[in-house]
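Read the single chain below, which is given as structure tokens and is the form predicted alone.
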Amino acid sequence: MSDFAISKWVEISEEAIKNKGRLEAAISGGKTPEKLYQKIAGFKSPLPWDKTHIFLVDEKFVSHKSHESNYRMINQLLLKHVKIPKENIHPIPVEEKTSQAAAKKYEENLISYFKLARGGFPMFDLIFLGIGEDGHTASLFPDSPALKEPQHIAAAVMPEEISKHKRITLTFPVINNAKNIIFLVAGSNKAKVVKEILEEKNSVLPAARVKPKKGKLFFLLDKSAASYLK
């Protein structure tokens, strides 16, 4: 999974680079796509990092030092072992007072970044997301206010359950305006989201909702992930 993931970043790097100069990637956390980021780290072709712009998929309101952190994790594993720019990587603005306050800064920065004009999203080139058990993919859960979010490039989000953190994420028309979206999703207990979601078309599932306007859409599963499938 991580060595097509990885073919799939240089072919759309190249792309992006060859186009427009720069290849602009939101990446996720979670413990699936660990073993990716070291790989990428450790790659024997050097990619283009001084081109490589980098943005977080989403994160969870802590600090970037926390053990909780999406971005601490993506540093600890990638972004700390290869030449990219510190100017290059955009990590969700944590530091703010609250989480609105955070999605509201990281809007600002996107739209700042990518010269939008009012109302419109930004484009990435390449997305990486993850599928949890419940059928939620960045910090978009079942029920949650934030799927209905028609304007707004980033939301925060409050998950019902207590124990878990205030989150800021990427909202569905940025996830479907991007070029290239990529799932990753491994192991047995994904098994059964990943049939709603591919044959029986559940809807109701955020990862469901991931359905870009025009790019391109590749679910990569492991054979545990993939055991209820036909």
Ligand code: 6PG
The other form holds:
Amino acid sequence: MSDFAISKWVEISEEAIKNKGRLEAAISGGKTPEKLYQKIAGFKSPLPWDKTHIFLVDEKFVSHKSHESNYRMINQLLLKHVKIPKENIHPIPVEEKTSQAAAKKYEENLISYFKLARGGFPMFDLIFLGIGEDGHTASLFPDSPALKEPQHIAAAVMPEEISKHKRITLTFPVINNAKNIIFLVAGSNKAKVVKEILEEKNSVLPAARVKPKKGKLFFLLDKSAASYLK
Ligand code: 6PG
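The structure above corresponds to the form predicted alone; please provide the structure of the form predicted in complex with ligand 6PG.
Whole complex next, starting from this chain.
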């Protein structure tokens, strides 16, 4: 799964760099992509890191030093091992006083980086997402008001029952504006939700609402996660 994901990364990166001189990718936390990040860091032919910008899909409202921080995991496994300029890394600003302020600041950072006009959304070349057993993706949890966010780029969410931390997440208008979205899903505990999304078309689940407007959508599943599929 990781090897296939890397081959897509390389392909998408080459295309983006050919067209506009850089790759803009938003990547997720969670356990599943850990091996991928390690493999990208140790990839045999070094990737064009000076032309690669890494953003975060979501983050817990905790310090970047915390073991729960997505940035910490991504930094430990990938970023600190490659020659990526500091200004090409775009973490979610958790040093703000509240999760709402962090979401607002992240949104402002994205507006400024992508030079967005009022009401515009960034168009990432590539977004990596995971799926939770409950069907969440990014930090977009079932029944959260953030699922309906129509105009903001980033939102603060408080999934109290599911996660002990407040979180900040990219919203659906941003996710669905991407050129390529790749879900990485592994493990038998995901088999049920994968079936619901792909075969039963349960459109209530957040992950099922990932439908790129013009971009491509890939589901990379291991055998266990795919085991309930026909
Ligand atoms: C996070 C993620 C989240 C994750 C899923 C799947 O920061 O936790 O962005 O949406 O992708 O919960 O997580 P696993 O890969 O650990 O199953």
